[in-house]
Amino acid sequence: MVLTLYGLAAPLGGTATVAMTLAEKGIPYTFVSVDLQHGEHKQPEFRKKQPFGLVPALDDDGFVLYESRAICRYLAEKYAGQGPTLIPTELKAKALFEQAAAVEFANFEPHARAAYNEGVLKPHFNLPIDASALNTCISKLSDNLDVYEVILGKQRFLAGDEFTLADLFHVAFGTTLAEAGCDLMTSKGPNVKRWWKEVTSRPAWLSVLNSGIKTTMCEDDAFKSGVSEP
């Protein structure tokens, strides 16, 4: 049975993270757009899938899962035999993956999300930007990317020399930083710049970015090319 993904149609946030994982693995799915503007995600029917009233959520033949990182890990392990290996299986390699994923969760996403909320979301709703708050989160992110620069000077990706979910998890909010007036992903240093270009040039992300999040009942050429990526 085809998976059903519920979420935001725009290539942003957790829904985009899950969509990129599906694309990396070449997994067909049905997409159901949730109308956040009119509060559909807060309605009792949707809360049966996601009790906190947030997106995304995944339904795999009656098995319902929420939280984007949990969904991505589930997909990577269920479909381990197709597409790139997004979670290593060897003990030490998996420990390094979990370390890198924890770094993204604690040291990147909170600041990138805050920059998006302050620099992009507030202007969208005609709310005043708190310049001090925006500068603070960008400064914290800059300090952390200094550490990324050192790590990526020793290896191709954050968990080693293979692309994993730890890298993928950065994309959805990292790509919004430029819109918030922050060029750190391309100016911080040569290693971060090289890594970021490679991660955001993957066919899986380009398919989500250019075609949007939508039902994919079969593997199209973009997905197939994404699956063949290292």
Given for the second form:
Amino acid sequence: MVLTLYGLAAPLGGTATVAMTLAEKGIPYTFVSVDLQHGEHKQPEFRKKQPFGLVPALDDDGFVLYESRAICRYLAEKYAGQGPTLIPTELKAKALFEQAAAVEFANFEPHARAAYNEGVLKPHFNLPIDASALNTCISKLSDNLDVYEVILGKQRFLAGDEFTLADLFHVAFGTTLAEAGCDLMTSKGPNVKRWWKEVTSRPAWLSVLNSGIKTTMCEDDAFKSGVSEP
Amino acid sequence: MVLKLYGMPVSTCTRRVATVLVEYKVPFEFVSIDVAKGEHKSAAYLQNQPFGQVPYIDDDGFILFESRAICRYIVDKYPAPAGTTPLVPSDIKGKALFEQAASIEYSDFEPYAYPAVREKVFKAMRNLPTDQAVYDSSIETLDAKLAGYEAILGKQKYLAGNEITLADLFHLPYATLLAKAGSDLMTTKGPNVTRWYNELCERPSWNAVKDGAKSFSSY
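Got the form predicted on its own; any chance of the form predicted together with its partner chain too?
And the full complex, kicking off with our chain again.
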């Protein structure tokens, strides 16, 4: 039975992160759009799948999982034999992957998400932007990206020389920064710029952008174009 | 060479790592970093932890930082003590549910518990002005998030299933500071959260380090 992904059909946030991973691994799936605008995710029916009332959620033949990074990790492990190895298995390489994955949710995501909320979501809902708050999160992000610049001068990706989920987890919020008026991902330094270009040029991300997040079966062109070389 | 843990004795993240080292009965030497004097921002320190944060470990030359990554490495490297279940499951579905629970901790708990504790505990300790609005909104959101916890913990003993995992232990350092910050949510939100929280607080490994991380040469 095919996997079902529940979420928001937009190239940002958790649903897009999972969609990118599905594309990296060449996994067919059924997509079910959750009507966030009308609060479907907060209804008791949806909360049976996701008790915090958030998207996305995955249903793998009755096995329900939520939290985008957990879903991606599950897919990486279940489909370890196909597509790129998104999580190393050797003890030290895996530890360095976990270090990079922790850096993403501790030092990148909070500030990138805050910048998105302040600089993109608020204007979308006709709310005034708090310039000071926006500057604060961009400034913190900038300080942390100084460290990324050092790390990425020594190795190709965040966990080492192979692309892993730790890099992938940055994409769906990182790409909203430009819309928030922040060009750090391309202006911080040559190493971050090189890495960011590589990560956002992957066929899996391009397929999310170009084909959108939708039910994707093996015979679809979106599926074929999304699978990266291992 | 014995594993070295570099950190601050009462730091939340340092005690998170110390708890797991004690759980798995791993001997370690604790090296105190003088955070008050800015040692964690020194050029020498930044060689090992480029973000200038505590803690990090040196395991016979292998340097690792980020407390949750260190904890995962310990569980990966060492066998669970006799008679205990591993703190990270190895079967694919059990592991996935652990990852879900681990993600809940840093997505639905820490982003709200940390600012509340920072405003009312850490800033107060350093005589810095606290932002009541930040504290109030953090606690309000945490209250709503704990409703999710109450639902989950009504069906199973721990966040990932019926066995304790790292995902539960990761909560201890900030959860135990909430009362000091002025919030009793952990024991008033609901009977299931209260039961789970009180059990975690009784964990011997946590009690061995809760007042300050220190070296353990044997167990």
